[in-house]
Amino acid sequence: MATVTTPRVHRLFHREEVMGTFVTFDGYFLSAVPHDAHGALEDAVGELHRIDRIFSTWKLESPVSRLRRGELGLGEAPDEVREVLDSCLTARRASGGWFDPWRLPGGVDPTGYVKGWAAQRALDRFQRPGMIGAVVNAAGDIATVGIPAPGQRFRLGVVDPADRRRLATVVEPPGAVATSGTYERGAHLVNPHTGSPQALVASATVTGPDLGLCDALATGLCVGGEDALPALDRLAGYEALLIPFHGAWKWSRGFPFAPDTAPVRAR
């Protein structure tokens, strides 16, 4: 009888404090971690800090802070600012208007898109030949590529908003997964139609190919609740799960629950 052996997987891990939170990197290799992978990691980390210097609303002299105060015109801002705002227009349409950086207190604030977008860019810079899979986790907004080991898929937990020590469910995302809620940061989400704090569900999780859009859509869904779901249904490749404060979960039919973790009923 032949003996089946599982190849050993080598892991490159890094944790970086940036954008007011912690971002972790995981890279997986079938052979020893190559030297250029460390260079790619440095490049990815540097990209996050560069983006933070441009978009942080906490840094008074960042281009976005100056734009919000009217000290800088959009044509004078770095190219990335225009790129992000163009993408925010897409996210606003895709969310049915529940994600709208232009209708937030203090001026335009693309923060709800930028963290996921930045993590996705960092993942692109982190990848190197020989890497079978990689994950960038920006405070629970997660971008993945490849696999963690032969015959396996990435499985990511969704925190139970009623008890952060537990998982509500597990997903096998097709690339990215973002979750929005008030259970960690309090009432920081704003209804763009009223300007007041609002979260109609305890958490909203969105999966899809691009983490920036997942991040924005999760924000919009958490604010708009079930009323925001129909707009998402028209967006190919993106799925959502809503966990309410009370009552039954709601999710799109293609939501990628890991096997044996899906609830009994779908909406």
Given for the second form:
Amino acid sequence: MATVTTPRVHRLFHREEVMGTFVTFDGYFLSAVPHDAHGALEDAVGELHRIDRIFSTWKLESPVSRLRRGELGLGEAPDEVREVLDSCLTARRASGGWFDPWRLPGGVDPTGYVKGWAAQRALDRFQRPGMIGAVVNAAGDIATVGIPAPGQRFRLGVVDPADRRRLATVVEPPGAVATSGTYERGAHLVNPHTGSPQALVASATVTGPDLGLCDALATGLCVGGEDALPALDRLAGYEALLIPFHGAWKWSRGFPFAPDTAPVRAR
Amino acid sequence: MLSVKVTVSGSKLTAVTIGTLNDGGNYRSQSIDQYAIPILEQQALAAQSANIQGVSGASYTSAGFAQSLQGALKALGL
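Switch from the form predicted on its own to the form predicted together with the partner chain and give that structure.
Full assembly next; the chain just shown is listed first.
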């Protein structure tokens, strides 16, 4: 853990390896980082590990792994599993069916929702009175609250799927942002209607109040592309950007580009 | 077995070269420029920029990350 002091804003930063990836925490304070912030960070980190032990499909004996093998009934699983699967039903509807954890090989797999959901829960535990803002970044799924400094909003880059050294754009989301694409882990996305691997766009980015839902919607949009976009119109507060393999970007009307990077419609 | 040569200016990464041992015991170098910036450098980009607090992209696994650059850099204390 490191406490970094910059003019006017003090920051608490931590990086944790969990859920097979790295999750970072940033807390922003107008005065010295208070002692109880470290306790809140520990709670939040502990929650991530607890969630990982329940949901990890890489841990052979996790409740979700056992559920997938038929060794555990849903009624015997921890409450969080039922809570997450309920939320996945909502996410499936909201995505127009393009996000469907029940149609993945090997049994129900809520991973496309869980990482965002876990990071959002971690943020809820991490944020304290006295913080002007906080960020939890789970490998590119990002939940925010508040502001990084007086008069500023959180600004988050979006990776250019054609060149990961570059940013495609910058967003100022009302809360959370998640991006789905195949350029990091290869062909891991599946079309729920056909059962075959599919990614119709290079990357899909979704912003909105809840990171779990952003995560699920981004997954569905990456699989379904433009066909999956209309479902978003029925969902208040969620916006999307699609970056195709070739050709023009497509985005929902209210997508929160940062003012200095807002593209003209013809892009 | 991988050998990793890192060039650092201050705390900023400027170049990395990964070499692999082939059967003859000679090094074949391969620039990893095309591997693009693993999260380390994306985070460094965000941290160094006065203007952004993070980067959203497709998620990477820590295993994949360790195989690329980060593991070697952590070992070097960076």
